[in-house]
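Given as structure tokens, the chain that follows is alone and in the form predicted alone.
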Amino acid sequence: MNAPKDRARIVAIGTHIPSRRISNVERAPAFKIDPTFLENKIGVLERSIKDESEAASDLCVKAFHDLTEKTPIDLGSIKLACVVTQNPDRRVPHTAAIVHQKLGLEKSCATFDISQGCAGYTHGLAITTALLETLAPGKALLFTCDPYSTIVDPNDKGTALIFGDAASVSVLSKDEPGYALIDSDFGTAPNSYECLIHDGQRLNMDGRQVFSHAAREVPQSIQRVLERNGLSTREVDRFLLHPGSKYIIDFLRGALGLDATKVPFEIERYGNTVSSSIPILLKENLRRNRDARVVLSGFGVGFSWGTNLIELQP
């Protein structure tokens, strides 16, 4: 393990949530969904939707601009740029190369994409942390962006009221205080990939299967990480779990025996933003609380999951 001074840390997060909204309250009657179910089970009252002309790289650049409004960044210090997305601008090249050009990053900056969904941030954090800790001094940018408005059928009851568009960028540095990655747990349920799949025309989701996998695997994944580090749930300040729906978050909160204040659910006004959901929550946590110890857990497409234990370090 690296000495504390050599550990990569999350030092700042920028986000972009498009201002355009589609009301689920107005659309729900068409699917014969009543307001109580919409609010208490799905938990999404309106969804953020990007402009049709925007691609994933455009949303990533807007998240970067949100970041630099508050945290000036020396572009020459960026040694690594990673984009987590399953909705890239093009099949070739990778979206990170397009973001690299739009931001004017330097020749010495490595770029690559990670094809992951709702567990994408947890995977991306582990990979970029490991790479940055092997590189010369510098920073890494970890982007997330999955504009599902391009693949969801607006008339599909199973997906039309859940997903929103957004992007995020996390800055990782070895030279500043922030959240360091302490431990991770990853996995993929055998014979499960068809539970959430794009068939070339639209996104199809077997909600019952997704819930079943999440209910079984996520609590076990979190407990494995805590046990390896000699921790109980009482010794973790916040659990930022991928907010697939209010129903699944309420179930996981109960399964882990956690108080509601420890497991925020804040997507009512923009929806499930896939790989961006956890960094959006983490940004708010950085702004409001700066908790000393946090667990992140993402799950979904694959069916895959990833859990990170992070701690605030000077």
The other form holds:
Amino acid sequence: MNAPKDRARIVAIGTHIPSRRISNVERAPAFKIDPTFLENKIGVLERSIKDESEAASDLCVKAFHDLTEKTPIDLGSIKLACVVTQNPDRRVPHTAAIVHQKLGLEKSCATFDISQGCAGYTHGLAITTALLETLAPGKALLFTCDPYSTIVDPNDKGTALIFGDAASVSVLSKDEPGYALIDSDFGTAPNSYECLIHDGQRLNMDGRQVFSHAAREVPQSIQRVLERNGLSTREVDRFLLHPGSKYIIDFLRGALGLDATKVPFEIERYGNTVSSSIPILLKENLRRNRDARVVLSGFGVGFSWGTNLIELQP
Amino acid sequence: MITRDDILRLFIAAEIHVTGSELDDHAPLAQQGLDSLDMANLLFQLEQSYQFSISPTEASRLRTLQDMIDCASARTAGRAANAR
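Please give the corresponding structure for the form predicted in complex with the partner chain, as opposed to the form predicted alone shown earlier.
What follows is the whole complex; the chain from before opens it.
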């Protein structure tokens, strides 16, 4: 194990949530969905939607600009840029190379994408942490961006009122205080990939299966991480769980015996932003709380999940 | 043999607030106030309680309380027979 000074840490997060919104309140009657169900179970009142001309790389660049407004970054110090997306600009090349060009990153900066969905940030954090800890001095940029407005059928009752577009970028550094990754748990339920699938035309979701896998796997994944590290839920300040819907978050709170303060749900005004949901929550959480110990858990497409335990280190 | 009360206990676990006397065992639950997420949770409780998995095709056929009693009875009876 690396000594604390060699640990990669999340030191800053930038986000971009497009300002354009589509009202679910106005659209729900067309699906015969009542306002109570929309508010109390889906939990998304309006969704953020990107401009049609924007690609994933454009949203990533905007997230980077949000970051640099508050945190100046020496582009020459960036040795790694990873984009977590299943909605890349193009099939070839990888979106990270496009972001590399748009930001003017240096020749010595490695670029790659990770094809992961709602558990993408937790996977990406583990991979970029491991790589950065083996590299010479430098920083890593971990981007997330899954603009589902490009793949969701707006007339599909099962998916049309859930997803919003957004992007994030997390800066990882070995030289500054921030959140270090302590432990992770990952998995994929056997025979489950068809529960959330793009059929070439649109996204199809078997909501019952997705719920069932999440309800079964996520509490167990979190418990495994806590047990391996000798922790109880009381010793974790915050649990940032992928907000697939209000209903699943309410269920997971109950399963873990936790309340809304410890397991926030804050997507009412922009929607489920897939791989960006956790870093958006984490950014807000960093700003408001500076919690010492946080559990992140993403789950969905695959059906895959990833849980990270992170701790604030000087 | 799985009873009506066994299935009604799953409603409580799923935090679905209906009383047994209100329910028609043979009418679709979707027509008796349960939404799609209630149904998803109820089927999850069924899977967890009786340790079997429900396929998407099977799930689409489980619409009534009686369907659930029959399904759980058949699946657990099949397991008991295999154990013998």
